[in-house]
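Only one chain comes next, encoded as structure tokens, the form predicted on its own.
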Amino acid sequence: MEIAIILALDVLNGASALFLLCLGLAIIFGMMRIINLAHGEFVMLGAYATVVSANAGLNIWVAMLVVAPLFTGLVGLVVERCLIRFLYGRLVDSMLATWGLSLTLIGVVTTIFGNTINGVPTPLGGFSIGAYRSSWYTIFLFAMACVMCALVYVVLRRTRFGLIARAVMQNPGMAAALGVNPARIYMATFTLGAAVTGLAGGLLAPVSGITPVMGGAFVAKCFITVVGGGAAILSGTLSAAGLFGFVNQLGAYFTTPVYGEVILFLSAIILIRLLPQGISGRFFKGTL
């Protein structure tokens, strides 16, 4: 019984972390159709912002929940104004540009911090279940995934900004004819996506080794989760993250973490082959 509870907590932890990692990409790719190959580096920037500010004496919670999203959101704002805004509607060009941005960010961070592994202590401590131990931080990550899901839903569904943003993404010409400035909405949406991604990096900093190339471990997994989820950015990403998190953690438990990743990617291929429109294209049509 104890091992089943520990395994359930591992699955919960994997699905929560994957959802948090994918949420910013779902906003940028799912809404704006920008293939941001620097998504993993935005996660890395959030993690480094947390490590640097925490090591400078700032409270770890402030570093994770405030500094990481603010810093990465600011970087996203600069990137959108200096690079992305010239590439809307140019899919291949945006891929190449964000790939170059990814390499640039890795090079800059490596120059500043080197290739050594950084990190911060995991807060909250642990608890025992029979002969096994788990961390309260696992429960905290699940709670943060629920909070972020609710916040993004409220912003996109219940606020004037969310209504205008969804309208601009569907028909920017019509929105402009009604007096909306699409360029500002694109800028704000990209900045929001970058900030959410930075928050994920900050939250995962205590449980990950922080290196300049850490983003490479996340970007492929995030893309297949968002594509597997389909057009609905919240219900699709949530269902795909839950499914792939379950498959990954269960595969890793019964084999090894490496084979767990292989099983995850095979599952994604089968899912996309069976459901070309993603999970939300079959089960959550018309939802956010």
Second form
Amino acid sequence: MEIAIILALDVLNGASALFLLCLGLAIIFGMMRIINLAHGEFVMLGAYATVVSANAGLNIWVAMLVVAPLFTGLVGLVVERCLIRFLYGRLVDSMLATWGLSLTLIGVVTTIFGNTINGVPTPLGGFSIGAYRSSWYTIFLFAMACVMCALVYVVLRRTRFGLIARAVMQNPGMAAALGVNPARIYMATFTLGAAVTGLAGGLLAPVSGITPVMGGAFVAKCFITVVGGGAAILSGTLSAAGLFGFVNQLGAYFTTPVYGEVILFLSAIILIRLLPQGISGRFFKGTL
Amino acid sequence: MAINRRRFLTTSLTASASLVAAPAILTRGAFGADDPILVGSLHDQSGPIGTSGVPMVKSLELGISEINAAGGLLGRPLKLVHYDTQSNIQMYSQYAQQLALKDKVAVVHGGITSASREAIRPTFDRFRVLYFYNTLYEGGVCDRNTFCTGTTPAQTVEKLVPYAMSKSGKKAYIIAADYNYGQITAKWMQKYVKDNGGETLSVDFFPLDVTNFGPTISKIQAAKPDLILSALVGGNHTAFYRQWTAAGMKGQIPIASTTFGLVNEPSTLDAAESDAILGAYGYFEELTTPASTSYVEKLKMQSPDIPYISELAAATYEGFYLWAEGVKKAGSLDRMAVIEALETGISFDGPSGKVTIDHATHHVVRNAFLASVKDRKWSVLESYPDAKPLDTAGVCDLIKNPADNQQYVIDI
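Pass me the form predicted in complex with its partner chain as well; I've looked at the form predicted on its own already.
What follows is the whole complex; the chain from before opens it.
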């Protein structure tokens, strides 16, 4: 029984982390159709922003929840203005450009901080369930996933910006005819996506080793989750992250971590084969 | 002068032949007694393994400048030919060929992971370039052209496992990186646990890009071991120690590792996350012998922001000096003459103490040390003088079979 609770927490942890990592990508790729291969490096930037500011004496929570998204959002803004805005509607070109961007970011961070492993200690402690122990941070990650989910929902559904953003993504020409400036909306949406990704990096900083190349471990998983989720940003990412997090964590527990990864990618292939439009192409059609 | 077909052919043939031969003739002609002896180096200076490689190259540079200051080898100065392999196996193969064929170096020191060593070792065998591998590894390489100066499991794991078991208990849980180093080291760990009357509950392998250790931590808790043996490698795997502490498991089950602290883990992890982790290596920067302190001082003077100076760096320094002693003894750079000189059991007093080449295995007899992390530094608890590479000696005898050339793997 106790082990079941611990396992449930593991699954919750895996799914929350995956959801947080994918949300920014879902906004950038799902809404804007920009294949951002530098997604993993945005995670890395968020993590570095957290580590650097926390080691400089800033409160760890401020570093994670404020500095990481602000800094990464800022980088996102610059990147959009200097690079991405020339590439809207050119899928392959944007892919190549962001791949180059990812290599550049890795190079810059390596030059500044070296390729040593960095990190901050995990805040909050552990708690025990019978003979087993787990960490409060797991619960915190889950709570953050819920908060981010609600936040993105409210912004896209209930605010004027959200309405305009969705309109621009669906039909930029029509939106422009109605007096909206699509370029500005694109810029804001990309910045938002980068900031959300940076936040995920900040939240993962205390539980991972931080190196300039850490982004590579996330980017493939994020893409299959977003593609597996389909067109609906929120419900798609949520359901795909839940499913893949569940499969990966349980697979890793009952077999080995090697097979855990294999099972995750296999189930993604099967899912895409059965539901070519992703989960939300069939089940949450038309939702956010 | 009329050019007929035959004359055109002969002139163009001579011209192209002399063009092809020119570099050889020119370099031969330009060679003087004072030309530097080239020492090849293949070490990652960037990428995931770069941090390990930097102090190794710095050690080579230090050794070369010391020997040059003392008048060089055979009356000639030494010069380093270094290539950054960027943590990329393909680069290792390319640069190995370049060192052997284009630069024509006298010796190559290099390779950090076992995978990189196995990528370049055949190249140096084929092109007859003497090769030194100066990294602790899983043991078993048996090759007359190769000298391995780092520690092997019989020198470190064999001391670490019984010590850790005596402090905690008999039931061990092994976690290791999923490539040849982790796989083979895990086998040695299992063997030593069994030899000491213990039991291995489970062996888990992790690809190098695994960052989430939640399921494993639950699994370890369910198995209730007395001791965790870790051969995890690299940045992503550092997350294990962090998540372990976050779950409140630190202090519940002790950890002994064959890889922890080789780079800069103790200084990047919090004291609460790393305290009391056990490790055994052939060298620690914290050793207080005069040879060790002067070596560390010289390295830090040469490059003030050098990362942690571990066995990797010390063994590279010692490996380089062993080669230099071999050349001195042979009185020539000829590969076979140097190998035969080294096989007479040449030794060198390095920062870790006396290191001696063992003829039968081409490994070294060297001191080993056991330490635990205390307040983000290693504190040395035990030392084991003149530890022999018994694992490799059990399978490899280059005196009897000089033509042997393979890596033996232990069977369990």
